[in-house]
Structure formats: C-alpha cells, structure tokens
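What follows is one chain in structure tokens, specifically the form predicted on its own.
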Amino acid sequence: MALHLYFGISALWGHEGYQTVCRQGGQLGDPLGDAWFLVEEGSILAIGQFIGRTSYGSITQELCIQSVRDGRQQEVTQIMLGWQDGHCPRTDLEGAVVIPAFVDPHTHLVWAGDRSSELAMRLAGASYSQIAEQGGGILSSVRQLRASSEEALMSESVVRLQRLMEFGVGTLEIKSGYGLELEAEAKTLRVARSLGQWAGIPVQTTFMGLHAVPPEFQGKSKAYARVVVDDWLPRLMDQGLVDAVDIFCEEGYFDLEDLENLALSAQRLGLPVKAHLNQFNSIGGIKVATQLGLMSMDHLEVLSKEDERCLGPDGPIAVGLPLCSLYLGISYASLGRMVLKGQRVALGSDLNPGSAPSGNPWLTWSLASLNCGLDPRAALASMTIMAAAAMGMQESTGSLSPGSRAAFMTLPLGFQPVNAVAGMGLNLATKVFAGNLIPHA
C-alpha cells in the first residue's frame, strides 16, 4: 500500500464530488483551511483539516477527516495520528493554496503543420467559410495531416501537450478529424493513444470523422457519413482507438439526419456521443441532442428562443470554448445564463490549429467570467469537475474528493478564483502534479 500525505495547504478547493456540485448549482463551495489529503496509490483515499483549538492558553491542533473513500475511517484515523512519525511519507507543501488539475474536454491537439497565415485573411475581413472556400480552414490541416509521418505527427503533438501539462492541465480529450480518411484518422487516434502514455495522463480519444467533408468526396456529403458510420467507426472501433465520437453539426457541413445516424451507431457500439453545435448557426441540434442522450454538445455561441427552452439540468452538459469565441471574433456562449436555467456547464481549450491555437486555460478561465457571466467559483468547477463529467469521467477526476486522481496543483497563499479572471491568462500555478512533479519550462 503506497501512501502519501500532503498536508500544510492553506485552502483547498475542489474537494467536492460531482454530485455535491451539481446540487450547488454548479459552483465549488468554500475551501478547507489547513488541510490535508491522503493519497493512496495516485488517488485520493482521504481529506481533512487541522482544527486550532485553544485551552488553558496553549493551542493544540485537532485532526478532523472530512471524508474517507470506502469506509475506510478507522484506517485513516490511525495513519493521521501518527503521521508525524515518519511511517508515512509526506509532502509539506508550506501553505500554498490547492486546486484540482485542469481538465480539458475539447481539444483537437494532434495536428501537423502551421496555420497562422489565415489569421492575416481574418484581419483582412475573411469569414471563416471565406478562408474554407480558399484552401485554409480544415482542409488545409487534412493535407498537411495525412502528408506527415506519424513520428513527426507524435512530436509536434508532445510539444503541444507538454506545454498544457505545464498549465496544470491533468487530463483531457483529443478529437481526430484532420485525416478524413480512415488510415489517416487511425493515425490520429494512435497518437492520441501515445501521448496519454507518454505523459502518464487520463486522454479520452474522440473520433471526429465527420468534421467536415474531405476533397473526395465534394458534393457527396451524405456517401461521406455514410462511410464514416457504416465503415470507418466499427473498423477504429476494433482497433481499440475510439473512446468517443463527435461531430461538427452545422451548416455546409453535417446536418441532423447525419448526427442522429452517428448516434444511433455509436450508442449500439457502447459510445458516447458529443457534437459540435451552434458555433455559426442554429439548426435545431440542440433539441435533437437532448431527444438522443448526447454527452455534451459544445460551442453554442448561437442560442435561438427554442435553443434556450431545451436547456435544463437534464440535457447534455454544454461545453463552452470562449478561446474560439476570442480568436474568431465571434460571440460568446452565454454560459452564465445557461446556469441559470440549471444547465450543466463545462469549459474546454477547443486547441486547434485554425481557431483556438493557445490552448491556455488561465485565459479561458478569465474569459468565461468576463465574457461568458459565469462566477469565477463556477468557472473553476467548469474546468475541473464539470469538465470532466462532459467527458464521462467524473468518478475518477476533476476534484479532490476521496476517489479521484490525486492530479492537482499549488498556487500562492491568498490565492482566490477572482485572481485568476484578474491574471488574464497568467499561469499562476507554482507546482503541478498530474501523477508526478510536472517542471516548468
């Protein structure tokens, strides 16, 4: 039984479970000061405090357990009480302030190449399907993709990853979809695979073959998806590469025959289902999510009167990607309203090479509070247990309840969630520990 203590944190925040953050109405609560957390074995076996108590004009200091994984009290108890005689290795982390890793729940980290040069067409008054129509956009990443090795694909991508790595980001899901073709999508997927046991980091491999349509088939988008359904996703699927799919539902792109159709599959094969919609236009995908059960649906910048009559705490939590809303231009998702409503939300990076290259989740945490409405409370747990529900994995991350990873990082004393929205993409992490010490660059 390997056992690690931390302890000496001023405030730990995060230490609620999916459920508890769900009936706060999707807000962390107030920390735990001068706490404490036992790992066993990477994940967390239990959370307390060090109560001051005064008598007789000494004080003592008092061990309270919050909570234990497993009924597991009584065996904590006895390791609390003789922590401090070195039977159990031990971390002091000198009164720095704790938040649960960053998890990350929309990504399109692997890609090969470059595509800053669209950016001088977007400053030049270039919509996004403008600079589609002249070569750039998805299919210019297509190219590029399926003309690079997948060693050089893996060390692009390491770079990439390292970098969110240093961030605080713990765990995240990477999309394919810059293949559009079935070995180039493996390849993909493959890499995907690669960079979680490179980093020794949860990824979520999410099939995306239906994001948009490759040049073969120009003019024959329904024969495309047919494809991609009937065909390429039981083939990956074997393959043991796809732990998801999505789908960029949109106008000039896939419509909702196409994402019912990718659903209705994928949930035969025990997949869950997310789309991109409402990015540009709203065409009824978020009705249709919610009739087909859909994990999450992301973007939703574009809300119709029938859109916001849909949302509610039982529908698919709503993933938003302020990053893209600020590289593009476009409007925000209004996140802060959707809670409101009870709408479940989550923040991801939507890291990509044409519309969200940063990647940064301190600058996605700020925008969601200044451009989004949400509490910077709420944008935390939307970036950490939130987030992780959108991927189907909120027992195991996202918080430091008892049962979850141990992934986590520190921050310094009288750090609050207002300082982050303050930071303005600031990386105010001072360590972090996603299963090891991740260095700085």
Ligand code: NIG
The other form holds:
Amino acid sequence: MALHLYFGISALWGHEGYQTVCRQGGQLGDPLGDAWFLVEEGSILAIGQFIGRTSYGSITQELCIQSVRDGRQQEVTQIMLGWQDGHCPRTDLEGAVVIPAFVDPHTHLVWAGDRSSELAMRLAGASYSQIAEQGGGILSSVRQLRASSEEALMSESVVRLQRLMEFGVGTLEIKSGYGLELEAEAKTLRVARSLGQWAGIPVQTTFMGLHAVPPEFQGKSKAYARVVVDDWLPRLMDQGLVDAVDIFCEEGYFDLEDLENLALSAQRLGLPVKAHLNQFNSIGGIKVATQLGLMSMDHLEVLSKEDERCLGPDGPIAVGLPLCSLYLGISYASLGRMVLKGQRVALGSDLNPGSAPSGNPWLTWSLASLNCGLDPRAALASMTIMAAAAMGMQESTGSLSPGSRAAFMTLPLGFQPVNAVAGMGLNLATKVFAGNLIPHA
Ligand code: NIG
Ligand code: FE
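Could you give the coordinates for the form predicted in complex with the named molecule, as opposed to the form predicted on its own above?
Below is the entire complex, every chain and molecule, led by the chain shown above.
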C-alpha cells in the first residue's frame, strides 16, 4: 500500500464530490484552509485540515479529518496522528493553493499539419462555410491526416498533449473525425489511446466518423452515415478503440435523423453519446438530444426559444467551448443563464486546427467568466468535476474528494478564482501533479 501525504496547503479547492457540487447548483464550496490529503496508489484516501497551527511546518495542535473513503477513519487517524514520525512519505506544498487538475471533455487533439492559412482567409473576410467551400475546413485536415503516418501523427500530437498537461490538464477526451475512412479513423483512435499511455493520464477516445461527409460520399450523406453507424462503429469497437461517439449536427453536415440512428446504435453497444449542437444554426438538436439521453451536448452558441425551454437539470450536460467563439468570432454560449435554469454546465477547449488551435484552459476559464456569464468559481467547477461528468468519469476524476484520482496543481499563495479570469490565459500553475508529471504518489 503506497501512501503519500500532501500538506502545507493554504487553500484546497474542489474537495467536494460530484453530488455535492450538483446540490450546490454547479458551484464549488469554500476551499479548506490549512489542508492536507493522503494519497493511496494514486487516488485520494482522505482529506482534512490542521486546526490551530499558526504557521506552516509548526507542530500540529489538532487534526480535523474532513472525509475518508471506505470507512477507513480509524486507520487514517492513526496515520495522521503519527504523521510527523516520518513513516509516511510526504510533500510539503509550502503554503500553495491546490485545485484539481483540469478535465478537458472536448478535444480534436489528433490532427496532422496546419490550417493557419485559413485564419489569413478569415481575416480577409471569408466565413467558416466559405473557407470550407474552397477546400479548407475539416476536409483539409482530412487530406493531411490521411497522408500522415501513424508515427508522424503521434509525434505531432504528443507536443500538443504535453502543452495541455503543462497548463494543468490531467484528464481529456480526444475525438477522431479527420480520417473519415475506416483505417484513417482507426489510426486516429490508436494514436489517442497511445497518447494516454504515453502521458499516464485517462484519455477517453471518441469516434466521430460523422464529423463531415468525406469526398468519396459527396452528395450521399445518408449512405455515408449508414456505413459509419452500421459498419465502422462496431468494427472499431471490436478493436477496443471506442469509449464514446460524437456527431456534428449542422446544416450541410448531419441531421437529427443521423443523430438518432447513431445514438440508438451506440447505446445498444453500451457507449455514451455526445453531439456538436447549435454551433452556427439551431436545428432542434437539444430536444432530440434530451429525448435520446445523450451524455453531453457541446457548443450551444446559438439557442432558439424552443431550445431554451428544453434546458434543465435532467438533460445532457452542456459543454461550452469559448475558445471556438473567440477564434471564429461567433457568439458565446450563455452558460450563466443556463446555470440559472438548473442546467449542468461543463467547459472544454475544442482544441482543433480550424476553430480553436490554442487549447489553453486558462484562457477558457477567463472567457467563460468574461463572455459566457459564469462566475469564476462556477467556471472552475465546470472545468473540473462537471467536465468529468461530461465524460461520465465524475467518480474517478475532476475533484479532490476521497476515491478520486490525485491529479492536481499548485498555485501561488493567495490565489482566488478571479485571478485566473484576470490572467487572460496566463498559466498560473506552479507545479502539475498528473500522470507522468506527478513526482510522487
Ligand atoms: O468543434 N464543429 C465542428 N468541428 C470542430 C471544428 C473542426 C475544424 O474546423 O476542423 C469544432 O469546432
Ligand atoms: Fe468540436
């Protein structure tokens, strides 16, 4: 039993589990002051506070155990009473503030090449759809990914993942959808799996064959959707490559009938379903997503009155992607208003070469508050425990409550959530303890 104690924490955020955060309306409670937590085999065994100490490192006056997993109160009390005897390896975080590592529930991180020329076109006045009509957009990434070897794809992607981890991301989802043929989709998903192994963090692989209609099926989107759902999905599933599925529901891409066919087949296979909805147009996807019991509905920049009526606590989690709004110059999702309706809200980066090449979670945090109406503390919940819930992983990641993976970062003494908003993308993490970046645990 490998135990490790972290102490010397001036404020510990994200110590509540998922149910508590939901009861608090998607809000984190106050942080624990002068906190510690015990890690066993990489997951949190107990958290608590030292009460009555005057400065870090001085003698403990009194010990307060906040929560413990599996009724192991006595054992933890014994360990903590003797914590200064040196039996348990420990790390003094020297007064740092601790928050859970970020969870990114929406990325297209595996791509080949570059599409910055499209930005130049956009700056000269072209729209997302005009760029797509001229051979740019998703299909440009498709050409580049098909031509790329698996090794080259891995090396490009490793660099992006490394950067996200340095920003404090400790769990993420990666979609396919730039292959759009069976082997190229399989190649993408294999790379996504390898990235998780390389980094030592959980990576959820999402099959998004229904991202765009490939050139081979131009004008035959229904035939393409049938092949993806009836043939490719079960085959990729048999290869152990698929944890979830996604679809781009949008004019010129896929419609609500395609969403329904995909969802029913995926759910028969036991897979969670997500959808890109309401990015440019409202086509009624939120109602259908709610009826079908999707895990998450992502984007939601454009909402009709009818869409708004469907929002509430029992529907799929909404995933806001403000970096995409910033880059494309489209409207921002009204996430603060959604929270008022009881809607569960998460945040993601949408990291991709065409509409969100940055992926910076600190900038996401800032934009979520400045432009989407989420208060800074709710935004932190949306980037951690609620984001984990948008991946169905809220019991094992996204918080520092007992039972959760010990993935976290340290921030300077005195940090408050509003500082992240003011930072406008500044990386405030002083140290990240997640996956292969974890020095101990
Ligand atoms: O989530 N909306 C569709 N897919 C991506 C954009 C992909 C691309 O432009 O390559 C998105 O924004
Ligand atoms: Fe996306």
